[in-house]
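One chain follows as structure tokens, the form predicted on its own.
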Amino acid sequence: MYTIREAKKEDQAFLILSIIEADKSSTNICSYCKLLEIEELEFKQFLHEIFEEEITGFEFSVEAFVVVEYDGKPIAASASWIESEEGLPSWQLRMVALRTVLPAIHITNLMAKSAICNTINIKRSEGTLQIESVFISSEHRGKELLKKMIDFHIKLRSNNTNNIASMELLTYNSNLLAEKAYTKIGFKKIEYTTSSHEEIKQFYPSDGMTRWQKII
């Protein structure tokens, strides 16, 4: 049986497992690693330093995920947030995190690629109900965990403001399982991007990303 709760501080490895599996898209690459020039069981690390943090407004944190637990082990997560209700965008709040607790040699390898990066990135809409980090693990997949997660979002979000009009997420473009679920239910592709620069996927599963959409 399956059951949907908020997450606690002792998921944090599921949580980060979910962070980097979702940011993988089925592929072997992290963009995390490939852009601090790290490795994954470090990053992991360095993650948890983070969660400790307890910075909200972004994915890096336990109040920004919810958990899909069967057999009372958890098999599902992904998080959510409102953009920029904490004052500052999530990628802003995203490198005060990283800046926190990574040496300072993996910020410069990451400030390095800006150029790259910014091909690829796709600006958040301000006071939208953002969807991130979704993972489901292979065995449970085809069970509509995926709606159940982001029907549980909206109503946790919408316990802490009356404003939330739409919700988005972003998706790389290579992911055509992910492309297909979304639209599944009721997603919408509205802003795409595709980075010119040969070796982006040196740094990235795909060479682009695409914004989704859907009116609540």
Second form
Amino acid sequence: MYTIREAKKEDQAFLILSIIEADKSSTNICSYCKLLEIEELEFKQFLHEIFEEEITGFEFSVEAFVVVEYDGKPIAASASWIESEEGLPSWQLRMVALRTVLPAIHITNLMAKSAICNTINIKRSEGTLQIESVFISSEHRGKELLKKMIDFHIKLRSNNTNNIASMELLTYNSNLLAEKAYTKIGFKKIEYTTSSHEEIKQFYPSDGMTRWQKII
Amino acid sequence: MEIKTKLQEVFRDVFQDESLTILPEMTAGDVDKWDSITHLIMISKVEEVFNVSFRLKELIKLKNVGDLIALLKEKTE
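Can you switch from the form predicted on its own and show the form predicted in complex with its partner chain instead?
In what comes next, the whole complex appears, and the chain from above leads the way.
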């Protein structure tokens, strides 16, 4: 029996696992770890520190997540927020959060790779519902949990003051499973990047990213 | 030197635009080279030039250049 709910503090370790696994996109390349030159375990500890700050508007926060439980255990999670709702784009929040908790050497490592990052990154649209860090344990895939989570996010982020017109998400181009799943529930590709940088696949699971949109 | 003038020098240096004029309402969307990495460089450079250190709670409240100038005034005066 599946139940879906807003995430709680006790889910934090599972949410961080979801961030990392979604970033890897079924590969063994964690782009954060590669770009920052940090071990996955250590990076997870720093993410815990960021979560403690309780910042909203991006995925490094319990508040952003919904969780699906099966027999009382979390088996899927995903994050959402309204892009730039409080004035700052999610990429700025992500960067200043990482900068504050990580030792300076890792930020220097990241800055040294700007030529690579700039060939693949895609900007998100202001005011849209962003879906991010979608993770479903392999044994629970194909149960329409993605659609259930997204419907839950729409309900969660809709209120009297905001009228969400569309939602967006980013995927790596090589993630064919995700592509199939998002197409099935009505998302359409609206932008993509393909990097020709020779080192791109050392740092990212794919050589490009796709921005998907669905009108609500 | 006035905060705004000094900050403008930092911006011109980081975003590699000698004609860039900062305005209070200016955001990342208004400057071509203002992306995730140059944002990190800009913050570090501002800390170095103004001899200040920013906390996360302060950085997440900076909606535009005007907010940054106000924070620098608060920290340096």
